[in-house]
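In structure tokens, the next block holds one chain alone, the form predicted alone.
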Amino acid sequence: MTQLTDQRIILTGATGGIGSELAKQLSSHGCKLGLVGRSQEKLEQLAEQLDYKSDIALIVADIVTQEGRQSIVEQMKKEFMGYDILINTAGIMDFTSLLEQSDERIEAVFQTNVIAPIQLCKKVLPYMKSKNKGHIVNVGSTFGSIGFAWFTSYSTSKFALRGFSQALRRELAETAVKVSYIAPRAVKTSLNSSAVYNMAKEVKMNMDSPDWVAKKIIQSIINNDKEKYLGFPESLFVRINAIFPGIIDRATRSQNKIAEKYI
């Protein structure tokens, strides 16, 4: 079990739907939060909603850039003399046909959802290993275990993040640095377009509130879960898809046809 009080946490995507709820709930645990986002204004608005304002650092940085990642590490050391936990929540998503998605947008999805988290993990690891403690938490998605039609680049990027998390956890097995991969199902956030919400309503897709998801993520951090899939029956479908993907192919076929109307 991990006690969160006074833990120094880097939280990327802090102004997003899941990120902002995590910030609010983590602040009530007495954590020292480095809130990372690209907008100073949005970070300041978020800070006004938190309990422990004296233990908050607002870090305006773009995690996609080397300069942004370096800035995160430097500001955490300046404000809190280091860091104990990294939570990667920043991400982007498209609901579209692969043929309609631009090459530039595909690259942006992978830069934000995969490459930036990997490189930020690489950036924080030397300090964590030198202290022989630390916890990296990568927030993925059920879409990272079940490839969904019309979310091709997003699903693929989350598959990659899941694989990275497993590989890094095994690479660090002889150290005290922990790696977790936590995968919510669909979440009601601004990441979703109106088309996604309309599609989800027709196909009866389960969607969770950001505050519920944030609570589950924090509980998984406390419990030191290596992998956690949130929501039933999606967590069961993850296991079925891993062994019998053909079953999921057939089960999702009619849903995919309905979803195509909304892209």
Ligand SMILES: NC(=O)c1ccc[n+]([C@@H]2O[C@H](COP(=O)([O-])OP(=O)(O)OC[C@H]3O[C@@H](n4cnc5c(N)ncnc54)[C@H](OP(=O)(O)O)[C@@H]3O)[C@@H](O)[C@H]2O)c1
Given for the second form:
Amino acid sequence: MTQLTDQRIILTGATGGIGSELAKQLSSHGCKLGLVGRSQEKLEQLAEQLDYKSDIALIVADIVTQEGRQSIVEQMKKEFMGYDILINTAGIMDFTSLLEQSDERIEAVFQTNVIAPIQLCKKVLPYMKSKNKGHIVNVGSTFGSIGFAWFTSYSTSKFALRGFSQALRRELAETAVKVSYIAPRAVKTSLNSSAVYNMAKEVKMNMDSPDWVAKKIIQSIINNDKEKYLGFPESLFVRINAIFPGIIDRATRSQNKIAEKYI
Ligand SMILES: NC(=O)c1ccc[n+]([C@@H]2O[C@H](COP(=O)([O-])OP(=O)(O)OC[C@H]3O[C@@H](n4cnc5c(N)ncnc54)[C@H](OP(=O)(O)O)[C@@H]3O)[C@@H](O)[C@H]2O)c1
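Next up, the form predicted in complex with the named molecule, please; the one we just looked at was the form predicted alone.
Next comes the full complex, and the chain you just saw is listed first.
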């Protein structure tokens, strides 16, 4: 069990739906937070809502850039003399047919959801290993275990993040640094466009509140869960898809046709 009080946490995607809930709840646990986002204004608005304003650093950084990632670790060292936990929450998503998605967006999805988290892990690991302590938490998705039609690039990026988390966890098994992969199902945030919400309503897709998801992610950090899939029956479908993907092919066919109307 991890005691969260006074843990120094880098939180990317802090200004987003799930990230801002994580920030609020981690703040009430007494954590020292490096809140990362691209907008100073959004970060300041978030800071206003936190319990312990003295224990936060607002870090304006684009995680896709080398300078952005460098400034995150430098500011954490300046404000808190280091970091104990990295939560990779930042992410982007498109709901579209592959043929309609631009090459630039495909690259942006991979840069943001896969390459930046990998590079950020690489940046924080030397310090964590030297302190013999640390926890990397990657926020994935059910779509990272079940390939979803009309979310091809996003789904593939989360498959990659899940594979990275598993491989890194095994690579670090003999060290004190832990790696977790936490996969929510759909969540009510602005990551989802109105088209996604309309589609989700028609196919009766389960959608969780960001507040509930943040609670579950924090519980997983405390419990040191290696992999966690949030929500039932999606967590079961993840297992079935891994062993019998043909069942899920058949089960999602009519849903995929409905979803196509909304892309
Ligand atoms: N919502 C869902 O249905 C759902 C379901 C399963 C998993 N997830 C995963 O949960 C995580 C958070 O999602 P969310 O729903 O909270 O999304 P969101 O509300 O759209 O927030 C996304 C966050 O990512 C940040 N971000 C994007 N690109 C960035 C970049 N280049 N550099 C720095 N920050 C960047 C955004 O910061 P700015 O303020 O700078 O834009 C924002 O804080 C994502 O990894 C997502 O894939 C979401």
